[in-house]
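Given as structure tokens, the chain that follows is alone and in the form predicted on its own.
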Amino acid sequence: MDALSWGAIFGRMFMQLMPVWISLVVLFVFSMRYKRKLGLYGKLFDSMIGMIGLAIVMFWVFTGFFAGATDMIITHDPLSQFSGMKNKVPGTAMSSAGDGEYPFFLLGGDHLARDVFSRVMAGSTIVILIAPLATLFAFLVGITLGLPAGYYGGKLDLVLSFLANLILAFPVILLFYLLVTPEIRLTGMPQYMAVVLFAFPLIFAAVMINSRYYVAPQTRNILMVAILGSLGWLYVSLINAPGSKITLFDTIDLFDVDGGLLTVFVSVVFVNSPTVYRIVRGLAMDIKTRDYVAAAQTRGEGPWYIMLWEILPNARGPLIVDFCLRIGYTTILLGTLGFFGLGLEPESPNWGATINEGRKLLSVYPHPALPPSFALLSLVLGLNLLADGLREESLKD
């Protein structure tokens, strides 16, 4: 069987990604139809930059979903080695393809005879799983600590700001290297950090429910049991990683989290939280002087109600923009860690590791390193464009 031309390669990749294209079309049609009812998200469709950024980001989100949840877009097992496919160029036909097996390596083979196309698609799953969720956890930590620090000030602000500045005094990448080294993992520190950091969503949810429904105790208690019970179960499952020194909850563990994945996740949350804290603190210090905050104080509203239901909603614009940018920074950091073989397993098809493996033969075989590089570049570019679109539209409010 002859090798494919570049036109045939792109055509086959387009068809292989058909579920992603269909999902994008459905998303954009639905969003355009109801954009006036979708708040700030709907306003993105009045910005060309925002739409382009959203399309790029959602392309990788859908790609990661379909690559991780189904075998619809991956042509081969990203970890398997195939005889005779070492460093083969894009479009090379497999000489021993079995029944039902995809007959081509669309983007060629790497130095271990693995399919580059499948590894890039599978690598997107790792990025969209870690980067947004870790950034969300960092925001919950930063918001929970930053709001009271900015609202109350005084000694609380002094202590929390000192701790945040202490963490920020370390160069980010060196702090990452320190947290994900095998020696640190063996001490069990990532699990202990997870116990503390992953408790903040529970604290945030509890305070939010109590501040909103404190005048309706029955409703508050029902919501507390339902929401905190579900979050608590997820919390226990997250901190109870395989090989963890925390083994009290094995009987109710919902799922197992890979030790390397947990370490990277905790590291991202720990490193990003102080920066989010400083942003939230500054916004709280500014917004607490507004008239509507004074009106809420006059009505007798409690401090946490004012922080969560008066100050936080009015700080959403800058926070949403920073959230998108921070996912981009996290994506770059994940790629950097993977490039140096830190955190995730060495055979993991993450983009950083794939780039590092391919760059060793870049002058002879450029095809293994270029696709993951363009994937990383395009996702970060899309997040930056999305943040620009959100900033543009939020300023119009």
Second form
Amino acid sequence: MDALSWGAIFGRMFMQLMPVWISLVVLFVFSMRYKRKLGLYGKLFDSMIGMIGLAIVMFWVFTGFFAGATDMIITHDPLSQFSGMKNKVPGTAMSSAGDGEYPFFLLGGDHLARDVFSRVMAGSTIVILIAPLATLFAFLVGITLGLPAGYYGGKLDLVLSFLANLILAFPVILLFYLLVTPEIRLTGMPQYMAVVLFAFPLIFAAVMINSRYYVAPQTRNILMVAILGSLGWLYVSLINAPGSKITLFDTIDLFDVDGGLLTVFVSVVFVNSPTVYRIVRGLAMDIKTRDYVAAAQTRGEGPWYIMLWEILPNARGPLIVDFCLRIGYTTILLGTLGFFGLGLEPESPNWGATINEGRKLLSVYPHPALPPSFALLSLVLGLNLLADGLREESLKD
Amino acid sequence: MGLFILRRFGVMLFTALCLTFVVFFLTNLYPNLEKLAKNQGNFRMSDAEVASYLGNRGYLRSLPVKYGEWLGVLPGYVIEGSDGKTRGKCFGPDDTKETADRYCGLLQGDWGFSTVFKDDVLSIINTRLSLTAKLMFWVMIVMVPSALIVGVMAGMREGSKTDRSLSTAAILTTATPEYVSGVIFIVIFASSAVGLKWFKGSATSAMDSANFENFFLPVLTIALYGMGYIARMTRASMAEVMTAQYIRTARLKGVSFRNIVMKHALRNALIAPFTVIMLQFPWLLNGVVIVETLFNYKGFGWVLVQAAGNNDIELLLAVSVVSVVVVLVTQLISDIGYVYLNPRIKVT
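For the form predicted in complex with its partner chain instead of the form predicted on its own, what are the coordinates?
Complete assembly follows, chain above in first position.
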């Protein structure tokens, strides 16, 4: 078979991504139709920039989903090597395609004869899984610590702010090099950090339920047991891994997280949370002077009720915008980790690692490094545009 | 003001102590020491050999003591090793127990010895930092003026076509991390297969003689990422100033638009970006590590990677001291400069 022309390559890639296009069209049609009922999300469809951003972000979300959960998008196994495909240019036909095997390497082969297209698509699954979740955890840590620091001020604020500045004064890459190495993993450090960092969602949920329902103890107790029970189980499963430093809960362990993945996750949360803390603290200091806070204080509401049910909802605008920006930043951090070969196992198709492998032969074979570069660039750009659109629309009212 | 600076220096010193202790702790964890021993000795050492290697060189004592020795507040160790040789922290190549100094730490001006480069840490840091300073200097020359111009152009007529396109460009550059833009630039401008071949894809030769051909791409790569952020801040600040009362007054009395921007708006609009530019330094440090790796320029960032990759404890400590000082000093300068530029704010 002959090699494909560039037009044919793009045509075939378009066809290969068909489930993504269909999902995107469905999403946009429904959202446009009901945009007046969808709150801030619906208003996004009034701004061109916001819509472009959302389209790019959702493209990668759907791609990550379909590539990870189904076999519709990926043409070849991203980890296996195919004979005769080493460093082949985009559109090269497979020399010996078996039955039912996709006959082309759409974006060529890399230096280990793996399919670049499939690797980039598989890489999106990793990003889509880790980046939003790590950002969410960083937000929960930042909110749980930032609200009391801003609300109470004083010594608590002093100590917490000093710690946050301490982490922020570290160059990120040095911190990664210190935290994300196989040697550190042997000491169990990432797991101990996970014990601390992953406890914050639990604390957050407990305080939130208690401050809201303390007047109705029965409802509170039922909710507490149900939510903390399930969250606690997830927590225990996350931090526990057989054969590591924490094996206390082996009997009730639901799933095992790969050690490298956990390390990456923990360090990304660790790096992000001080910035979130500072933002939340600033917002809390600003909002606590408002009249509705004074009204709640006069009513006799407890401090945590005021923080979580009066201040936090009123700080949501800037926090949502920052959430989008921060997912983008987390994506960049994950890429940086991959670029320096830290964390995830070396053959993993994450974008940073793929760029790093591709750059070694860059001047002769540019094609393995470029697709993951553009993928990462477009996702971060989409998130930035989305944040811009959200900021514009939330300022309108 | 004097008291303010003094207090800030106190906080800085305390922060630096805490951070170096954290680095010290992490690099002195046993698996890291084991890696160090195997790198220095040989990779087939048994566990007992590793332990005796580390014990002979004083690595296996308590953490605060080792940290105190590194700082120079405790006397350096002298250990008669299991192999019969006496080693000491302060021993030079041909020192004995009697001739060596008792203290040799940071306070005595001794930064230690790099196990990777087999050289004095201070001289390594000196040569590498000056190379990176050269890079940073050109980054600043490229980044700051262009970012300010873009920001002012976009902010002086908010919502115009120029504003829209410049803002989008600024967003694009902030969304492009160095390892992405660097790769794209190398392919476009330096690749021997498809590229324009205008520049070189490696900056190794720029360490001795930097010229446009071998130095432009690394400088541009770092500058571009920071530029978008500064430009956006400048734009926001400029747009805010342009809505102020005194601008309207100037406009109503018939000052030309050019003069309004140059004489009335610009000075006030440049206060906020000053802080942002100062606070960009720590971020540039990250960019430097990536770009020096990508373009093979052996400066400070390259040393950081080498030191961290090989668990070179004393070099790594020196690297973190330098980077922490850079971060804290720029914060201090930005605070003081902000007060100096904006008389409405007073330091308390």
